Each structure stands twice: as C-alpha cells, then as structure tokens.
Partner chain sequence: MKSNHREVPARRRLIAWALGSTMFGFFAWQAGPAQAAEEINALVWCDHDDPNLIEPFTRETGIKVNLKVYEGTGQALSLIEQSQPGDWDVLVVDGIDVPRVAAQGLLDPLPDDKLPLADIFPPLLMEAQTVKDGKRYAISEKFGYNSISYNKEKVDPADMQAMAILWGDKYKGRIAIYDYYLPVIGMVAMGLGKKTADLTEADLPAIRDTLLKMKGVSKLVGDVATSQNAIATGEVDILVGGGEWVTAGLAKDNPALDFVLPKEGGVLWSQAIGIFAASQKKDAALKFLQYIVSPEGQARLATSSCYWAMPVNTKATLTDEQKKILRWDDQPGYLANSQLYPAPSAELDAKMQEVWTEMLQK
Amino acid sequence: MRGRRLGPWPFIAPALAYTALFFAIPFVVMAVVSLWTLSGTALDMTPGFGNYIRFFTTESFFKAIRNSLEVTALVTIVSVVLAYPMAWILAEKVPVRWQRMALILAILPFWTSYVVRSYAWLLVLAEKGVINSWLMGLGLLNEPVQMANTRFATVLGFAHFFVMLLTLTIYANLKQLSPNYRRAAADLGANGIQTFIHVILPLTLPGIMVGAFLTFVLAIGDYITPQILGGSNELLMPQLIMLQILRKPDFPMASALSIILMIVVSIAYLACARWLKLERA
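Show the structure of the chain whose sequence appears above, on its own, in the form predicted alone.
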C-alpha cells in the first residue's frame, strides 16, 4: 500500500538525482560563471554579457565556431556518403549467416583507444609517414606533402570513426524495411534507381539523420582528434575553450564559449527533431 501511494517516484528518483547532480547543477553553475568577467587576474562577479559580446566581436573567437561548423559539416557529409553504401552491402549483399561477423569487423575501430587511433593516423599522414614514404619510393613525389596538421587530417581521423557509427544506424534501418516495398515499386514499373530514390532512401532517412546528429554532436565537441591531427594551424571551439582554461585561466570566458557550443548543438537537435521523433516511433 505504501508503494502504491509513492507511485513511480522510488524508481525515477535515482535517475533524477543523477541528472541534477551531474548535469543540471553544473550547467547552472557554468551559466552563472559565464556572466562574470576576468579583469587582469581579478574576477569580477558582476553579472553581464561581456564574454558573449567579446565572442561575437573578436574575429579569432568567431572564426573558431565557423571552423568547427565547417569541419563538422564536412565530416558528417563524408561519413554519410561512405556509410550508406557500406550499410547497404551489409544488409543486402552479405549472406545473413555472415552479417553478424561483418558487423563485428565493421565496429573494430570502436575497440581501439581513441587517442591511439589518432596517433596512428598521425604516423600515416606525417611528412615521413607511410603515405609520403610510399609515394616518394615510387617516384611519384620529389618531396613530402603536408597532410598532417591540416583540416584534411582532422576530417579523415573523424570519418574513420564515424563511418562505422553511421553504418550501424543505417544498417538497422535497412533491416527493418519489408521486401514488400520493393515488390510494390517494381509492380508500379519503377526500376532499381527509382525504387532507391523514391522508396528506400526516404524510409531510411530517419536512420541517416540519427547517425548524422550523433556524428555532429560528437565531432563538434571533440578535442583530441583536432589537437593531434589538426595541430594548431586551425583553431576549433574545443581547443579555444581549453586555451581559455590553460593559459590565463579565464573560466568565465570558457564557460561562455561552452554555453555557445551547447546552443549550437541544441539548434542542430531542433533541426533534426522531426526525423529523430520518427526514429523513436
């Protein structure tokens, strides 16, 4: 009887407490600190929007969010373009008895340390790395090509990881499709390309958008890959936030930058909310 009076609260209270302790309270503290300012070495706790104004009026700060959006958009597009054919092959061409093994092989990069993967790509792309040594050994290059510490290296390192993530989400969506859709399209005179464009692709769009959203969120907030593979030639938002903490430290500005990054992620969620709801349904 006592349990009935309490209802579901004994079950959801731990989750609410965890969310409040590790998300809600830290977020409120960060939001409050973002309204303070650092004057020299003194912390001015007078609330204001000086840090946000400074972000939009300082070219290097605003350029960091632009670089992050460009890199993340490029990573997302490349990952989707590469992941969809891979998911299609796994779902449609690989025999059912071998699909589980193929999926295990596809997610092997997840089993390797994130830092190790980034440094492995650095060894491959370095001036004396595998690619340059191979091309120079074949006589195709006279001197090494700069590939490490570039946007190309950052995008490549990200795509190596996120292609597998997108493959899993798209594969799951493809496996849920009934063969009757293809049969109905064929009965109506559609060829393979028309069936894919007008039937398969729209039905798998929720899976694509879920994977693309996860890719966007994880890539735009990642610090390790841009730091190792991109170097300091192009500043992204996570690197800019870390610079505010390590150099001064300017915690109010770092908090403001983090809030701005969270707003960008929230806008991305709202843009994808329609497809995310369809996927949950």
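Show the form predicted together with the partner chain, please, because up to now only the form predicted alone has appeared in this conversation.
Since only the chain itself is given, any partners or molecules it might have are not part of what comes next.
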C-alpha cells in the first residue's frame, strides 16, 4: 500500500539523484563561475557577462567555435556517408552466421587506446609515413603532401572512430526493418534503387539521426584528436578551454567557454529531437 502511495518515485529517485549530483549541480556551479572574472590572480566574484562579451568580441576566440562547428559537421557527414554502406553490407550482404564476427571486426578499433590510435594516425599520415611513401613509390607523387597536423588529419582521426559507432546504430536500425517493406515495394513495381530511396532510407533516418547526433556531441567536445592530429594549426573549443587553465587557472573564462559549447550541443539536441518528433508524427 505504502509503495503504491509513493508511486514511481522510488524507482526514479536514484536516476534523479545521479543526474542532480553529477550533472545539474556541477552545471549550475559552472554557470555561476562563468559569471565571475579572473582579475590578475584574484577571483572577482561580482556577477557579469565579461567573459561572454570577451568571447564574442575577440576574433581568435570566436573563431574556435566556428572551427569546431565546421570540423564536427564535416566529421558527421563523412562518418554517415561511410557508415551507411558498411552497415548495409553487414546487415544485407554478409551471411547471418558471419554477421556477429563481422561486427566484432568492425568494432575492433574501439579496443585500442584512443591516444595510441591518434598517434598511430600521425605516423601513418607523416611525410615519411605509410601513405606518402606508398604514393611516392607508385609514382603518383613527386614529393610528399602534408596530411598530418592538418584539419584533414583531425577529420580522418575522428571519422575512423565514429564510422564504427554509426555503423552499429544504423545496422541495428536496418535489422529491425521487416522484409515485408521490400516485398511490398517490389509488388508495387519499385526497383532496388527506388526501394532504397523511397522506403529503406526514410525508415532508417531515425537511426542515422541518433548516430549523427552522438557523433556531433562526442566530436565537438573532444580534445585529444584535434590536439594530436591537428597540430594546433587551428584551435577548436576544447583546446581553447584547456588554454585557459593550463598556466593561469582562469576557470571563469573556461566555464564560460564550456557553457557556450553546451548551448551549441543543446541546440543540436533540440533540432534532432524536434526532427524525430516530426518524423514520428
């Protein structure tokens, strides 16, 4: 009886407590700190928007969010374009008894350390690395091209990781589709390409969107890949945040930058959620 009176709260409470402790409270603290300023070495706790104004009026700071959005958008598009065919092949072309093995092989790169993988890419892309040596050996290049320490390297490093993630989400979506959809389309006279464009692709779009959103969120907050592979030739938001705290602990500015990053992620989430809701309706 007592349990009935309490309703679902005993079940929800642990999740709520966890979210409050590890998200809501730290978030509020960060938001408050972002309104302070570091004056010399002392914290000025008078609330104000000085850090935000500095961000939007300093070109080199503002450029970081632009760089982050450009790189993340590129990573998301490249990852979706590469992951979809891979998931399709896994779900449709690989015999069922081999699919589990194929999935394990697909996610093998997840098993290596993220940092080690990034440094490995740096060596592969270097002027004396595997790719340049191979291209020059084949006579396709006369001199090595710069691939390491560029935006290209950052995007490649990210894509290597996120293609796996997207493959899994899209694969799960494809496997859930009833074969009857395809049969119905064929009955109505659609060929393979028409079935894919008008039936399969729209039905798997929610899976793509969820995977793309995860890619966007994880990539925009990542510090390691652009730091190792990008060669600091351009700063992304996480690098700019780190720059604020490495030598002088300017936590107010770092907090303001983190809040801005969170707002961008929230906008992306709202757009994704709205689209999914519209899709369902």
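In this text, all values refer to a predicted model and were calculated from it rather than measured experimentally. We call the rigid core whatever largest set of C-alpha positions still superposes within 1.5 Å between the two forms. Numbering follows the first chain given and starts at 1.
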item: Threshold 2 Å Cα movement between these two forms at Y269, rigid core reference; value: no
